[in-house]
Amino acid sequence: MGKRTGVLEVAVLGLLHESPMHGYELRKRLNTLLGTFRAISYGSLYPCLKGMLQAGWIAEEAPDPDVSALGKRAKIVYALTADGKDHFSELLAASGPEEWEDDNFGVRFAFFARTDAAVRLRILEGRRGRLEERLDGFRAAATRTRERVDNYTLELQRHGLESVEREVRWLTELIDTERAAPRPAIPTPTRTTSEIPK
């Protein structure tokens, strides 16, 4: 499964965690959250539906018979399956270097609400850690090329930077906020009289 199925299941999962859709809704909802410039076509998209029918992680509800009736197309909706559930949690749990990427950052934010806390924070210290390796790279870059192109393209590094360092600091942002959260409390077993040693 390529990099760009994997970023479009958890956001189909995630969609249909909220309440089952048709394909049209969940399209337009995929290209909100996704953003214009990676907009979903229904190419990538029901493809993507027929796999995960397959596991079993979502179904198709009935059609409305009173549509039908009408002589109008009835619209498949599909929802999520307990297995669905279960694998939408095990996507939320992954907090390596794939969910650091440019690809995947977006859609695993958007589900941070119901994303572990431990977890949260992993993925935003992995990003801030991507990003300021990216920054290094693009001012050793500046350094370099300085006096060989034109302002355009310097303009253009420096918009890129700016852009980074932007990012950077609203990660940082986060971060301290996450750490700054009260955790709840592992409650303390209690013992009953006959387990207290005499």
Given for the second form:
Number of protein chains: 2
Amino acid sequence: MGKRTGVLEVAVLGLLHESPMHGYELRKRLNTLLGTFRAISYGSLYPCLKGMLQAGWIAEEAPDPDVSALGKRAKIVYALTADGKDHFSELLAASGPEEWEDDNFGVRFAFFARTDAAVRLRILEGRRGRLEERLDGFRAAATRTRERVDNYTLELQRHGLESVEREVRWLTELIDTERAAPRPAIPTPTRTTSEIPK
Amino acid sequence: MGKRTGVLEVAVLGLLHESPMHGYELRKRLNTLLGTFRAISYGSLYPCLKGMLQAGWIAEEAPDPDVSALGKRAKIVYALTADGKDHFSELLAASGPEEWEDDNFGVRFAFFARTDAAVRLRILEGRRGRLEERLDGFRAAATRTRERVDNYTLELQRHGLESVEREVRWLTELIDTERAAPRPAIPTPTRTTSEIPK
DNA sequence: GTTAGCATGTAAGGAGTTACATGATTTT
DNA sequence: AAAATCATGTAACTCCTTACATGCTAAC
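The form predicted together with another copy of the chain is what I need now, so please give it after the form predicted on its own.
Next comes the full complex, this chain leading.
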């Protein structure tokens, strides 16, 4: 299935890969993972979980018997299935142009520890290339529009340019480090999924 | 009407405020204005123009008679109406929390030259405050999650933190400059709209 | 004369948001 | 006993994108 995989799905898979969790907690972890800016809402998360359940990538864990015995409503804890683990691995193996677009890059980088070293490198270089293209476009536009534009617009463009240049330098450092000492991807999740069959 | 005004609409109004333009050109100017990253597509722009026409903020200029005489299809050139000019002024007068959110801030800043000095200052300070909150959240999360997180995630967060700190310094410089020498908003468009009644 | 770029659009859909609705549990 | 925050969801909507469709015009 060519299901267009959004940032959210990857992030959820990645977090559940570490350990099972319920929706509310997932959302909090998601927001620190994605940087506080991308504030995921429940209106996005729960439908997403629903879809992933149907796809068979995650499953509800058996409710805690201690809690159920007390007549309390147990939290719905989700865990990765074997299929979900496979699916996540496939996603982490991808290194096409989409992986270094603004939105995707963040999530992909966040799970680099589990990503193959060669894929890591390709994504870092891809992103750097993308940003360098952007710099070229910027600078070309700057010489074209010079004088026709007020100081504020100019200042905004200058700041934007510097931000991108800074990110390029950051990427270069990372690439150099990767090349000097390529670390293998960490192989196993902290928890096996064998107990939760599809 | 509480019509939720998107980035696109503000940007179009602002550009047409400088001079009338047709859609294709507008899109190019839009993309350099918004920074090459936010690549507006025709599928967004033309429906947006359509809506703005209906709202009465813009109007089609009379086609160039020289071109029409040759039997060629004239370009559709849009210009601000008096209503559109008013509407744009109202938008530029807004300085609420929405104005310093990531998406809006860029456009608002781009048109600072036409924005009232006091409003400018409030937006800059509002944004800085917003980013500082974000820094606090970041750092709190960092101390909470320390050690529970791998090096890549850590590195991503570190870089994000530094980027935000950098933007805060930038804003502080701008605010200081504004306070030292507050410049009045430039008052008139380069072209009056009196010739294009609603 | 064909490729590249100019110019205008529409239809379908994606990835999320806001606002709403509900109720349990913990803290003050 | 009130307020906060934990916890789970749904419905409607927004803003924008992709992919498509069409044709003109300049450059090589």
